[in-house]
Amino acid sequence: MYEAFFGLEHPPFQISPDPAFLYPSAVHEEALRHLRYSLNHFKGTCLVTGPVGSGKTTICRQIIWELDPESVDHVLVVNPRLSEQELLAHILTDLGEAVESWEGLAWQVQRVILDRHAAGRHVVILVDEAQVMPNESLEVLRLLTNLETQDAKLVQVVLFAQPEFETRLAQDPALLPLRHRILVQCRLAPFKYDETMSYIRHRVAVAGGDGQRVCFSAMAGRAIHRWSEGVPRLINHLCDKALMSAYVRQDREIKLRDARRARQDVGALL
């Protein structure tokens, strides 16, 4: 609604995980570097943890976007509350294969992976919200990483999870074998104030705006950072509502009053 008034081509603060809006903060860039290195060198299992709204899903979509479709087949699990059989069936269907029989799912998945390897292809399985995946299904993923040559894994697994997953890995003896397979681990942290302001400017610029037609005052920026605690998703919620408030006032500077109105509108999310 407010895009034309602020000279924007797209809404800048949507919460959908669009890689085009990925802000290259130090911690997000570090996570991407580690994941790229691991995937490019077939290192096995990776884990990315971070609070709700910290950008895990956006990084996941960025990694998928970067995968070479000529040599890599990927599986994306966005609903990880799957039984062992449901997970194996999902892997097959995401790879474009028909389930031959529920009794032979494990053997079929292994055969498909080996056939892809023989054809010069590699399989990457990415799991979002991995903290809710049952132990038995996590074990299925670990066992799939047993498929390997002398120097490379045929299957790589990338887990994206909330911080409590680290506690679960550390305390549950059944997950010890999986924990030992995680060779790359990255933790996403909330933004500091300067990063919050750079993040806001970055998203405005990607949406086609500039600092003249969309300007957050210093007081508005500090308030948004404080109330969001530097969490990108909450920053998006607050900035979107603050832009709407400034639009209603027909003012291109987003002031503290707009940030306060945004906080009222966002309410229970904070």
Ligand SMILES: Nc1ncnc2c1ncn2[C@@H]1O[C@H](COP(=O)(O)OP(=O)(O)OP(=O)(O)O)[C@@H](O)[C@H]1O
Given for the second form:
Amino acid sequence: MYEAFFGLEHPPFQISPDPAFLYPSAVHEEALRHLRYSLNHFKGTCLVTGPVGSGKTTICRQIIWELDPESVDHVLVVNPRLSEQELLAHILTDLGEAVESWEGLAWQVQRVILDRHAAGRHVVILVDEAQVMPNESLEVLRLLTNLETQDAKLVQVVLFAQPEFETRLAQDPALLPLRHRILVQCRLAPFKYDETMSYIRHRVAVAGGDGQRVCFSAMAGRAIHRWSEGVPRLINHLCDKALMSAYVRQDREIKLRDARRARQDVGALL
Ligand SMILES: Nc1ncnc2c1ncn2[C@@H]1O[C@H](COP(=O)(O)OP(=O)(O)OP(=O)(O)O)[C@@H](O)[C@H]1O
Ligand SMILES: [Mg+2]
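Would you mind generating the form predicted together with this ligand now that we have the form predicted on its own?
Up next: the whole complex, starting with the chain shown before.
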């Protein structure tokens, strides 16, 4: 709506997890480096945790985008409240296979993975919102990671979850075997003040803008950081509303009063 006024080609602060806008903060970059290393070296199971709105799904999408389709088949589970059978069926479907029989699902998945390996391909299973996956289905994933050659896993699992999943892993004895398999663990965290400012500039630049035509005053920036507590999704909500407020005033500088207006509009989210 306000894009043309600010000289933007795209809306800069949408809340969809679009990797095109990925800002490599220290923790996001570190998570990506660990995941790339682990996936390139067939290391097995990885876990990325982070508070609500901190960028887990964005990292997940970025990693999928980076996977080499010539050698990797991936399965994405976005709604992991699945029974064991449903999970196995989902894996087959995502791998482009028709379910042969409900009773023989586990065997079929195993066979498909071994066939893919024989054809020089390997399988990556990514689970977003893993904190809601039942223990039995997590156990199915763990058992799949048992498929291995002497030096590499045939299936790699990447779990993305909210921080309480770490507590569940630590306290539930049924999940101990899975905990032992997690070789790479990364924690996303909200941005520090400087990162919030760079993040805002980064998203504006990716949306086609420049510092002259879209400029957040220092006070507006500080307020947005404080109210969002550095959580990217909340920064997006506040910046979007603040841009709208400045647009209504026909001012290219986003001022503290716009940030305040944004805070009112965002209201209950903060
Ligand atoms: N490093 C980043 N670079 C660019 N945008 C980001 C980054 N981290 C988060 N975002 C943005 O913040 C918003 C929330 O990110 P995302 O949906 O990935 O968070 P999440 O951790 O998966 O949240 P939830 O716990 O609710 O699933 C999205 O608009 C996303 O684009
Ligand atoms: Mg998410």
